[in-house]
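Next comes just one chain, in structure tokens: the form predicted on its own.
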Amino acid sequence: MGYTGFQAERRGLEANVTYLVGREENVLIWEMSLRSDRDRKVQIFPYVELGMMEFLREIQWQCYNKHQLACYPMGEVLVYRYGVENQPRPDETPLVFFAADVPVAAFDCDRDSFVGSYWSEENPVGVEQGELSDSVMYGGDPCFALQLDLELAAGEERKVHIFLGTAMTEEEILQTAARCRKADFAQRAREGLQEQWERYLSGFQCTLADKDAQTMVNIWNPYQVERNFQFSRNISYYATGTFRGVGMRDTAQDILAMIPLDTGRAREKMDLLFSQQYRDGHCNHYFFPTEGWEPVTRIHSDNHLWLIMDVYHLVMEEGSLEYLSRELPYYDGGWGSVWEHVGKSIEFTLSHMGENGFPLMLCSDWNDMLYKVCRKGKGESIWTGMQFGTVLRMMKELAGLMGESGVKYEEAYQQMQEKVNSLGWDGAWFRRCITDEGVFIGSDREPQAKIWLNTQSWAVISGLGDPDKQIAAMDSVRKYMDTELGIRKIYPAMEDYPSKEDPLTYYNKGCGENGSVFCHANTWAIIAECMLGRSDYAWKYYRQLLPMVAQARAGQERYRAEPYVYASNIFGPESDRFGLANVSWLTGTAAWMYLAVTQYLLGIRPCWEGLSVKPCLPREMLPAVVTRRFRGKVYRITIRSNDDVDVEPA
């Protein structure tokens, strides 16, 4: 956990690099480790392409910035300074430095020297000549490279350690790397970074009799909550990190994952998500705490309702109202409890309903697909009702511990009810929205686009739909929707809906919002069929999302991810590429999928009370064990069947 280690073996030559961040310091280190058969003598050249801190900066005006920038030795350290002309806040821009805890022979800071005119980094000339040129560069392309000599003795293991790190002046850099060169620091990185994964994976702790499932609950599906927690949607291999800032919607929902493993971190980040909520109870779409840039502020049906949400999951596990009478500011002004937040947000929705008495879409809900069928400000969203629904239930049980009337939460749900299952209802299934025009998306008399999957789902997770009609609708997802490779999000996929010169979508059939699988969704088709006591569909639904299950179904070349992190989508039947996943890690599948499993199929979830236990698992994961840390306490779960259950101190 939190470390990247490569291994490799040549002509006798045995080498081993791990890199890894530990808390002491801001340094990425590289520990190798080198092993020989004989005497030899051994070159090492680490080496760091350098680039400009601003991302656009440099597609815009790296040709002018670049000979503002300068990479300089000190001592045996390489150092990088950006500071160009009109950047945001120089005053907050480290310098940049690499070192290594053995002599540095030679070194080069400019990238061309380095590489060589017509060579290339697959074999820089530096390398090949076996012999740096100590270049400097005041302007120019910069780069870190050092040239380490070793000699190794035959069976002997030699470590080296570089550090890659930033400081804010040179005098900080030269006492950090003084501080990184002792001899146990790389060990006491290794094993603050190890005690720091065993607390946070303990929270939760499953024995299964399917290992896929095991591992994933017990490791790799609460790493990636977690990862996306700290980033948000931010950065990876698919976002470049320039535009998108927080999402509120996003956030919202990744931090449902982090309440039951650290309600400290989660009520940091929910105080800031609140920051971004108006006084009449909308939120920005997404906004740029980092780097400051203003907000987002496109507003969606949906956003300000998942804070609800969090709220509502955070009392639960504390089991303590105190955070509800804490005072948060509102982005245009003046404070309010949280209670009153979360109050604004219903005002909201309910002062923006629609003609048909659904909330109206706005500038769409968490499909964006959707906004085409709001352009003029009519169009309502379904499946926000059934959202809203939801968290009216919440809010009404808030409210009576709160010693409160949820009467008017209560009135609200009830209306919405009668709306669902009348103007929602389409004989088979659940419909999905209503555009400007007053068309019915998701209607079997539609020619595309029949059925979506969000609003049978949530029909059942709002208890909203009609105990029959819930059923039905959940039968429909799996008699049309359901793949060998996971539950599409619509069906049919849409190729010139409602109109060619119009479409609702240019997603080609099968990729994306179009009749992809789309793995967010599928979580809440997982808690549905719990909610319903089906643990057979349940079950296979969340199975066969399992990363290692649906890349060895598809096929390693097909199927193109990581078999260990959920994908927010896997291209479906409609498609020529069925079984590509797309967008890996950065994905509220990961959060979601975490709830689905630990709080519904092995059914512990937290209430006012204290844990609630109500497994909905198939006969085939019985017995399962479970070790659950809350409110302060570690308790062993033992489901010997969904009716049989011990739970104990651990």
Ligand code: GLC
Contents of the next structure:
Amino acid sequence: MGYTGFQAERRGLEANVTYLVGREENVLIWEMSLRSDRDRKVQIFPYVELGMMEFLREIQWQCYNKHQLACYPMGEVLVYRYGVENQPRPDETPLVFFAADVPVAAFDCDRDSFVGSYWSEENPVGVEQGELSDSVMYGGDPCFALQLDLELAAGEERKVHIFLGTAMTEEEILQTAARCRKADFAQRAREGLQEQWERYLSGFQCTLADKDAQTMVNIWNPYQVERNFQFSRNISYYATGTFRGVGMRDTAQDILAMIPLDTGRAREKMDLLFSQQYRDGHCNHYFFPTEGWEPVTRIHSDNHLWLIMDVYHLVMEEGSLEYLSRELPYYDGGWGSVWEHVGKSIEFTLSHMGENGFPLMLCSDWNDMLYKVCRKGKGESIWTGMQFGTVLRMMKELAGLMGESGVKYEEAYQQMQEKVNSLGWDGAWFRRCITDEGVFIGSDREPQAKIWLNTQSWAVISGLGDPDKQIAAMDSVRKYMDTELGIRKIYPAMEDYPSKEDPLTYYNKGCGENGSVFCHANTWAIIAECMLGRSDYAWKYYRQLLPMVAQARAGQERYRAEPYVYASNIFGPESDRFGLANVSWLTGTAAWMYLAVTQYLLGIRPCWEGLSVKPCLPREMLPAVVTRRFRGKVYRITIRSNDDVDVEPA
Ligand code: GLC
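The form predicted in complex with the ligand, contrasted with the form predicted on its own above:
Below: every chain and molecule of the assembly, starting with the one above.
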């Protein structure tokens, strides 16, 4: 976990390299080991292409800003200074350095000198000639290139370390480089990393009959959970990091899976999110704690409600009401306890109800595509009504624990229940939303987008749907929406709905929100089937989206994503690219899949009294064994059948 390695072997020379960042220094360590079958001389050319630290500037104004870049040697250490003053945080911009723990024979700081005009990084002129030119760069395109000349004896293993790091001053660079060159530095970094991941992953480990599922539960799913939690939907292979920052709803959902693994980190993030809540209860949509930019202030109907789920899960995990009394600021001034903050979330929704009695959609709910439903401010979200019902039940329970009356939450819940089962019910499934004009979307009466997944699963999750309707709704999901590569989000996909002139979406059929297998929303169907006690369906829905299973079914040529992380969505059957996985890593699927499998399929869920164990596994998955950390102790849970479980201290 947390490192990447490559191995190569050619003509009797073996090379291994591992890249990792340890906990102690701001340094990427390249640990290289070489072994040769005979005595020989070897040259190594570690190279880094340096860009402008704000990548857009490189595209917009490289011609001038290149005058402010410098790259030069300081003894045997190379230094890069990004001196662009009119960037957001010039005073916090570090120097970058590059060093090795063996003598440096030569170097290049100027990219053109190293690569060569009309040559390329595939075949740099410096490497081809076997000699770097000691170029320095004051104005131009920077790079770090080192030439390391080694002599290897037959059979001898040689380790070489290279360090790519940052520090604020030249002096600090020299100190850091000296620490890095100490003999056991890389080893300590590796061990520290290993310990950190072991501690994190040991919070929940299982032995399952399904080894694909076991690998996901024990390793990759919590790994993805951590990466999402840390980086939100920010800079990555898919996202530039320039406009999404930290999203309120996405991060609030990421937190749900961090709570069972590390409540300390979850609390810190929750504090951060609460500081984006206004006194009237609504929240900023995205914000930028690192960059310091102005937040995106659009009001969505769901953002502030996710916070209640975080608080509820945290209280149950910790078995303590302490977090509720924590004082946190409001974005528009003043302070309030967490309990007051979540009370305001409820107040906001109660004071923003539409004509039909469902919450106003505002700028959309969880589904980003629904922003056109409410341009006149009247559109309503039946799904947000269900999300509201879900958190009302949580508030009622928390109020009871606080010694307060939960009557207002119960009343609001009952009102929503009445609406959901009357206006919200279409006959064989639940409708999705109501437009400004009063049209019910997600209805058999409409020509397209007749059924939407989320109002079926959340009718169960919220408990709002009448029992027979819950079952009918989830049966409709299976009948109309399930595929061998997951459940599509809506059916049938929209083409020219509600009109060709002003369609609800320009997404192609089967893409993204318009009828793909939206993996995030699939997790809720798994949870709903578990709540209905239908283990075979729940397991089917879970297993078919395991990345290695989906990849094998679709074939890698079609699937085209990693077989160990969840993707946000997979092109649906109405697309000729059915099976193409899209946006892996950055998705709420990670957090919710983790909850679906650990808390619903395996059924190990914290509640106020302790750890509740109510599995919902199909017979062929039994027995299963889990170790789980809970309130400072570790428990071993043996699931022999869904009604026969043993819990003992591990
Ligand atoms: C993307 C967004 C998320 C949204 C979802 C559904 O995953 O990051 O905020 O809820 O799409 O539209």
